[in-house]
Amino acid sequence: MRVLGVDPGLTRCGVGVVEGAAGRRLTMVGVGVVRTPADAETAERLVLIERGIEQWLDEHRPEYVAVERVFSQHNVRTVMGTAQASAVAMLCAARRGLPVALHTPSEVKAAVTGSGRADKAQVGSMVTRLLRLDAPPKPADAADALALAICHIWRAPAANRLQQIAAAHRSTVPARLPKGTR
């Protein structure tokens, strides 16, 4: 399986393509940051971070993105930013045809490192042993967005299966009729 992660932002957007299966080695395929210039437009900025991650999709070819799902901070302005380019990075994979998963920042560390609590050390640590890498990918963005890759090739198996269990049983109970209508 091979995933794209992005973890969202205006300013600085990760991503990282990590390849593997669940219980098996994994490898980083490629990681970096997608950057705008803080001053411009926040439209310009959007369109910079499709045109990113558009290069991303086309130059990786990845199976899956994973984006982190964007939860409350106390900035409205730092909430409305991350959200915006999440919702780019999920408008690429969706035009593609990639199926595309949200993964809380607490999913996210528990999966990698044992604990939903981590910091952001704690993340760039485990995903540089994870990936047998010789130093932490730089910035932390990046590193976020590796472990969401990690994470979602971790978990989707999983996901995966309890969607499958839940549409076969949608599909034995027989469906109610509306009450009148018998």
Contents of the next structure:
Number of protein chains: 2
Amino acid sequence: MRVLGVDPGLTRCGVGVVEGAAGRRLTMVGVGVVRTPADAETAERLVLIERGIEQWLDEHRPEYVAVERVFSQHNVRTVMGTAQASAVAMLCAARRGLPVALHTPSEVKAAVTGSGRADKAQVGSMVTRLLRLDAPPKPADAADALALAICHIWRAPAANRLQQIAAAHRSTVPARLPKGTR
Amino acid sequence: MRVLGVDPGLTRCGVGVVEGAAGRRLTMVGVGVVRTPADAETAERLVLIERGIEQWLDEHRPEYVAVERVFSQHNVRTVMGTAQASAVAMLCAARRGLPVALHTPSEVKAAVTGSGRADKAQVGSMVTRLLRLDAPPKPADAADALALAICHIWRAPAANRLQQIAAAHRSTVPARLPKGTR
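Got the form predicted on its own; any chance of the form predicted in complex with a further copy of the same chain too?
And the full complex, kicking off with our chain again.
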């Protein structure tokens, strides 16, 4: 499977394409950053991000898009921008009919390093090793995007199994339980 | 001027088009709500919002788009959805080259009712009176979208004057002050 990982941000949107399967060798197809000028209007920046993501989708034709799930615990201003950039990434993917998956930062760290609390350097170094690169991709947003793609490839089999179980469950359990069974 | 107001939300996105000018009679051109199913994936919901906003832009050809500025003080889950929906609205407008303005909820309430702390009912009733409608538009998101458009029409002259002053200032002040002048 070929996955585009997106680490969303208004100033720097990390993008990385990885090909592989769970338990198989992983290959980096491409990595980069979509940047927008900090002094531009938010609406203009979103247009630039859309254009950038579209180019990556056109060029690398991923089958899945994995986007970092945004939380609003952190800095208020940053979080709004991140949520908006992630919306554009999700929109570009879904508009093409590509499945979009969201992974939390700790899911990504845990998948790639074994610890949900790993720091940027540890993630960068594991990404470098897993993809057999000469050096950690820079900036960190680019490495994070690759980590997201790897996380998705490795989690996909489990996620698909869960979806199958849930679907099977839905088709065997009656929508409304008979009275008195609760 | 013809303005599309957007009260962003994932479940209900209020949209309202108002035509008029500051100090002149206002006319409602259209009002409605773009809805998306709560059980759909976020990415799919963003695609539906994009489709809905595009239809409103195609049909009513506004010259300006006014979107409610999102704050993250409130409920965490809601705010993320609101930020994402507002990103799609801004993107649709900017992609067409339409100027996008953001107004805070209190700016809108103050513009329409005279008080930044007015409640939904007061906003609805003032919108009804200003646009000479038979009844307040429902749901509240639709009335809020019209209020946003009205706010933009009334604030635009002041905003434009400020922009002109800023532009004039930029063109007369040298980009770099000579040494020793600071």
